[in-house]
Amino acid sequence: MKILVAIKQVPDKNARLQIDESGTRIVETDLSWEINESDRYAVETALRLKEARGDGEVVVVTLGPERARKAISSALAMGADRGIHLVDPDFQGGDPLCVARALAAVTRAEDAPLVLCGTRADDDGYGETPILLAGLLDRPAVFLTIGVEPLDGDRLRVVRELEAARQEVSEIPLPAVLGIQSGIFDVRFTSLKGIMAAKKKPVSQPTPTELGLSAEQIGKAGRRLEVLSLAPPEKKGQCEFIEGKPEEVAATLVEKLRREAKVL
């Protein structure tokens, strides 16, 4: 079985981000970049299902700037056969339903029965790609996703995480699209074997044309979304130390909650 995973480069969770001069995107000079975190959990499932199954293919596909391509090599390290990188600026600069266009096509071309993707991606934190994606290929998809065990012929047992520490265990039929929640498993650790394996993986670079998308489709040209501006978030609590002695930190907090906080 072929899966397909999507991925996306996002900046490192401890970089110090910038506005630049427009005030809508982030300053990206001398950031560092990593996969999106619910991704790399979405690599190890697909591992992990054709490890379970004894064959198949793992494809990972980005869609990014050249600097993307780290993301890719990263999941080849991992174990994924091989790699797809949307690089044509034609795809740069779209909306989640761009970017559903793009995998679609893509998962279309690949002819590939499943597909993960990661739950929503760290910087922009929209949600929206995996379930998209499964409208535009018709297919059922299960997000959330927090377990997920091969059955026989084509079918899928799979772990939804709900609300109230609550879960929803269903069987579902191939193809289909699964969101990945972070956790589902644990990451396996990337040897220096597999770095090294990983420069000799393929990585292919379909342009728009060859997926069959036109330019009006995806990218800038395509989007309905348009981010009108960015700013920090605002400041509004503040943390206090109180030292001393126990019976001295107890009366001050007393205090404090009577005069400042007005709770008691």
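Given the structure is predicted, the values throughout are model-derived calculations rather than measurements. Positions refer to the first chain, counted from 1. Between two forms, the rigid core is defined as the largest C-alpha subset superposing within 1.5 Å. First, how it differs from the form predicted in complex with the partner chain.
Relative to the superposed core, L253 undergoes a Cα shift of 2 Å or more between these two forms. Relative to the superposed rigid core, E21 undergoes a CA displacement smaller than 2 Å between these two forms.
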Given for the second form:
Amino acid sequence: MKILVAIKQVPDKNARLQIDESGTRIVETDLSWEINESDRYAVETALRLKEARGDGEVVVVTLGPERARKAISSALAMGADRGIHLVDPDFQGGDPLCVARALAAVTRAEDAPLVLCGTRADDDGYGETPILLAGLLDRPAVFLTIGVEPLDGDRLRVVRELEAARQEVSEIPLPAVLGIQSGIFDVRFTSLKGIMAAKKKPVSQPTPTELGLSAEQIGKAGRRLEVLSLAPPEKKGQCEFIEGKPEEVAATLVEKLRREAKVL
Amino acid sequence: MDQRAPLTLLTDDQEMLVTEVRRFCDEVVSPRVREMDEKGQLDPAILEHLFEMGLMGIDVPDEYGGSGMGFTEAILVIMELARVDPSVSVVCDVQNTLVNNAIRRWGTEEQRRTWLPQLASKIVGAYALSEASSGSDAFSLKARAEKTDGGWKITGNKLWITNGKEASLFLIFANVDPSKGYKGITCFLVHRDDAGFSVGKKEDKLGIRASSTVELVLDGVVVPDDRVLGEVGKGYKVAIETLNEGRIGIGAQMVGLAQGALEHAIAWAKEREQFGKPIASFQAIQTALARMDAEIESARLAVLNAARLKEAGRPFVREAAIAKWIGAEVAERAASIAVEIFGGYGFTKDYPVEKLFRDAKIGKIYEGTHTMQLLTIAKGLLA
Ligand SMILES: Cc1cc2nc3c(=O)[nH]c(=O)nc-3n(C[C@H](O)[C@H](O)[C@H](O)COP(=O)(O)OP(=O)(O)OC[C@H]3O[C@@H](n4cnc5c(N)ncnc54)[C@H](O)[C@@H]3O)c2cc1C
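Could you please show the structure of the form predicted in complex with the partner chain, as a counterpart to the form predicted on its own just displayed?
Next comes the full complex, and the chain you just saw is listed first.
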């Protein structure tokens, strides 16, 4: 089975982000980048599915500028077989629907029965792309997935995480789209051999035309959602340290919760 | 890599390697550091990961089952590991820069095919030169090897052997003819299961406590001829030349340790408040941190440059000695200042800098004492 994994390159979690002069974007120079966390879990899930079935191909796709090539290399080093980089300038600068259209075109071109995405991107946090993608492809979709098991006859058993420590188990037919939740298991450590092997794996760069897409469907030209401003949240709230013996501290805290915060 | 690129600019592969080793350190090593230090034991789970990730055969070529990377990559790994635990770092350092290196360089094709794939995937190696009465004066070693029919019989004791508790393969230096002095020294490959071989007392140490340091007893260990590494009587060359490369590794270990100390100190300085402000706002703390950073950077450049010279096939004896010397200087100072920046907290085991302070000391002792590095540098200057 061919599994397509859509990954996004996002700024390193520990990076200190600055907003540019336009007030709508972050400054990208000197940032370090990594694969979006839940996307890494999606890659891991794909690799485990392939290993469990003993056959198949894991193809990673990313839409992003030249720098995003490193995200593909990292996924290839983890064990993915092949990469697709939507690097053409016409792909860049779109909203989630534009990205989903490009991914849908890749899914069709690849004829991939299963597409895995991370639940949401850690940078812009839209969390829409996989949902829009499933819609465009008219496929069943399961989100907040924390476990996938292959069943006979092209069906999957999927576990979802719900609120209040509940889990839902469902069965879906392929083709399908899954949104993978992070933190569901240990993502493997990339081996040095994996890093060396990644260099020999193919990465293609299809153009919009090759994927049958017109400029208005994707990228800046296709964008209908406009970001007006970006700013750090205002700092509200204050922190108070209560000092003293543990019993006194506890008593003061209860008092404050009751009188000031009025939550008790 | 372009030989003229800035030393600290990593290639994409190196960046990926460092990122992944760092993740491994944060997720697997870091939570175990304190317990391993207290018990004086390496957690087997860490060793398993080191093998799985390919960190025990970093520059062993692909055809021998290794990771197929280079010496600089080994140095970067040793540095990263030491940032979180210098003990784990030295386990990896000895395997890569001493044991694998010696077998690759001096082994016959058959020895390489026999040992390197195992070392890269499942067995730990150790390097046994020192004895109770021979440290700096290594070539006065007393271990003896006598010729037998089709092999050698080795008798003697080795002391201070890193990785000895976990190791399966030991590079043992013994003299086949003491009348020839150092020209009798020969290197043998001894397996833990060889009859007459046993591991003696384990040292209870000041620092790098999770890395085992043991005595070895060779009570008439008989090995076949194909266990001689390099030529008979040329063991001194194996020893000297491997240690030259090893010193770059120790320099890297010390730079990593110092970097770890600096990072802890920065985090603490920003968080700890006195006189109503974070202590990082005091210039005395700022200059202390800045000085640490400047010193660490210079040591890092010395280490990376020595590694690059080695990889370029240029002479590097002086540079390796400098790398180890400056690394050890900087690490001891950085760890010490980090303890001071932490104040009383830094003096306790509840905070990580106390351990780094203890760990730093070894940099001035093993693989040639601090003085011996200076004597090596001076020898070149006055030649
Ligand atoms: C934790 C640990 C791990 C080790 N791991 C290994 C290992 O894996 N394999 C291995 O073979 N060895 C190992 N060693 C041994 C280490 O390499 C030696 O301890 C080191 O070479 C110093 O030898 P020594 O202890 O006999 O000290 P000595 O040689 O007795 O030195 C004592 C002091 O005298 C000084 N000195 C000696 N000669 C001179 C001189 N000519 N001029 C001026 N000063 C001099 C030294 O600088 C030092 O300050 C390890 C040691 C330790 C502590």
